[in-house]
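Shown here is one chain on its own, the form predicted on its own, set out as structure tokens.
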Amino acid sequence: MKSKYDILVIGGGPAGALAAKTAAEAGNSVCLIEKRPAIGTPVRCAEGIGKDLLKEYVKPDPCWISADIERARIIAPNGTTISLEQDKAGNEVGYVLDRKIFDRELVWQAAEAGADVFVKTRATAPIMENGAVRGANVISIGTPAEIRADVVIAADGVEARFARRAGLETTVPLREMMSCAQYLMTDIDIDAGSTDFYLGNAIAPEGYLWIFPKGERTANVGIGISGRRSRDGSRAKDYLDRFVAKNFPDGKMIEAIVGGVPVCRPLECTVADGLMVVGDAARVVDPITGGGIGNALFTGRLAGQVASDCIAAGDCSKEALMAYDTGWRNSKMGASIERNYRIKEYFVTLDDAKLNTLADSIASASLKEFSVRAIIKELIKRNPKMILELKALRDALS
């Protein structure tokens, strides 16, 4: 490890990873760190992408792909079933990955481009010299150490705990925290090709239940609710086991996770001298599937690319590193995400009987587009005695 670079990525996901890659492929020193000892571990997330945002960033591999998507399926609390299948829409449904291999194969990339990775490696403060960010102090495999960088491109997930640490306000209000638990589950009758949603304020109050297959018997079975409804008796993981006793009786479980996901509106500023924050520590999460992986990738590129234009140019200020921030909130990846985060806070507001209407509603129409924007136009054209009631959604969308 050397003691000064042009770039210190801090979090290897794939956000961190991207970035890493692209600053080291424009010809600058580059250093990530990992606080876990592994990368890719342990898993935090569903593993679902659409397909046609993967191939943007990588070409799709076997080796970490676990499952090949052809429809997905909205079932209401009444349990109409919104299906959705590849066949008859115009664009690809998506992938499940196996981000254990999938994380690993980004950094591999990344160091192949020439960017140095040290794993069990945390960083502890950032180094900050006249208000600007000037690297980090670390503890790597025990031992301290200093990084000094020109840009230190913050990846550390939904913690944020360096841009934090830095004097930016990463709180995330606890209705917009999403209290997440998964399982992966094998030996249990599924569809291997779809990926199921459940909604419901039985099942998953201001959220939802999934379940993503990673094999013909296997899949990750999860739920996400809202933090506020989150108390003894009816946590996440109480409804899930709920749900699993019910549907999945005799299912083995392999792995169990907890977390959190924010689903509120990103960062009101993702940089500042000498830092930048990407992924999920930016909040660039979908609020409404509750998707980071393409975002993250998107926010990670673009870091990377716009750091290696600062360095290039000897500006490593706020005002230089501003071409990343108003990048990505104008790209359509920034658009999306203000647009879905207006239909989640409509959304949230229904009761079951609400959501069993417009889910009958659609129920047996034939969508030309497998999107978010396309469900919602189809509600608004479906439900035109609703129109007052679905303003907020008719709004989301101008």
Ligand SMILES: Cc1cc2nc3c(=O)[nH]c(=O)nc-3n(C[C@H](O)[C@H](O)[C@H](O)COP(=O)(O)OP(=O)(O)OC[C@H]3O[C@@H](n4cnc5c(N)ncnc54)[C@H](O)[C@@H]3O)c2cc1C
Second form
Amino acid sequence: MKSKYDILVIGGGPAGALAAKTAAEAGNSVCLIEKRPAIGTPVRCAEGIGKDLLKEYVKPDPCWISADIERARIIAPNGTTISLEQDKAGNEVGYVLDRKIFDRELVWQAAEAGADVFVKTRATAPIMENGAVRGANVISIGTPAEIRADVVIAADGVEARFARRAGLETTVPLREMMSCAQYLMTDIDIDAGSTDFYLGNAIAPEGYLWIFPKGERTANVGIGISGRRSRDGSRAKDYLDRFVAKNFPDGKMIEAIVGGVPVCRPLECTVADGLMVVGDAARVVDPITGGGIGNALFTGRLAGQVASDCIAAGDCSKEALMAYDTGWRNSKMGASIERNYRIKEYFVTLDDAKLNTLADSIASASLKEFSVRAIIKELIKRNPKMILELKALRDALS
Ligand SMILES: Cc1cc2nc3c(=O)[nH]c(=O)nc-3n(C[C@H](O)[C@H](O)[C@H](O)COP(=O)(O)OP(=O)(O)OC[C@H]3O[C@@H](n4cnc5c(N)ncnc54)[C@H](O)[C@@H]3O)c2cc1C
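Structure of the form predicted in complex with the named molecule (previous: the form predicted on its own):
The complete assembly is shown below, putting the previous chain first.
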């Protein structure tokens, strides 16, 4: 490990891997550190991603694709099922990955591009000089060290400790931190071609429960509920256990994880002098689905590009790095996060009766496309009693 690099990336998830790869390909000296002993484990993810989205960053490889999905189904509290076939749902239907291999492959590509990679190496605090980030203090396999860099890219995931220690406000309101639990289950009866999403306050308050197949009789079965609805006897795991006991009583659990997903708005600013924040640490998860792999790849790559430009220009100040912040905010991804945040804020106010009404009217409509606009138009037409709130939602989105 050298004591000075052009760019130091903290975290070996999708965001950090793409940042490191992009910056190394541009000719920079890059160091990526990961606190865990192995990239990709344990997996804290349901592993679903849209096909087109994924292809923008990496060529799909059967080695790390567990399942190719044909449709997504949304199941309302009363059992009404909305089926989104691939031709209508497009990006909402996709692959279920094997992230143990996928994450490893991305970091491999960063290493191949020239980045140094160190596992079991944790950033403990930023090195600060005159208010600017100049690197990180780390502990690498038990040994303390200092790594200096012109730019540090914080890709340390939902905890976002590095940015907080550098002075950025990263707090997620409790109600906007999805508390998640997931089992990898086998020997269960599922539709292996469908990702299923169960809605309802009795099943998953202010969230949803998912079944993401990973093969014929195997799936990630998980749940996310709002942090404010989590309490003794009603934690994410309790809801999940009840669902599993009812639906898969003979299933076998071969992995269990818990984790948090931030469904708040992104950080107010994702750069500071010498610092860029990407992926979950920047809070760029889709607020409706909680999906964050694609946005982590997008922000990681963009950060790698902007950091490279700034290093070439000899200016790594906050002002220069702002090209990254404005870049993602003005992108399709930035617009979609803002739009989906507003939709999410509307949907968490709905009780089960309203969810059923909306699901019934979508299920009985023959929509030509499954765009947000088309759905809201149809809902307004079919639900005169909810016209005022649906119009308010439409106005908020226009
Ligand atoms: C239960 C659950 C289900 C999910 N399902 C989906 C899904 O189906 N589809 C989807 O798109 N998204 C899903 N997500 C979200 C998705 O997992 C994340 O959005 C994505 O992994 C973000 O990538 P990242 O690189 O920003 O962060 P991460 O993948 O979290 O990577 C951050 C890395 O930084 C490392 N790190 C942390 N601190 C330090 C430190 N101090 N020093 C060194 N390394 C450090 C961590 O060990 C970790 O490896 C899910 C999340 C959860 C919790």
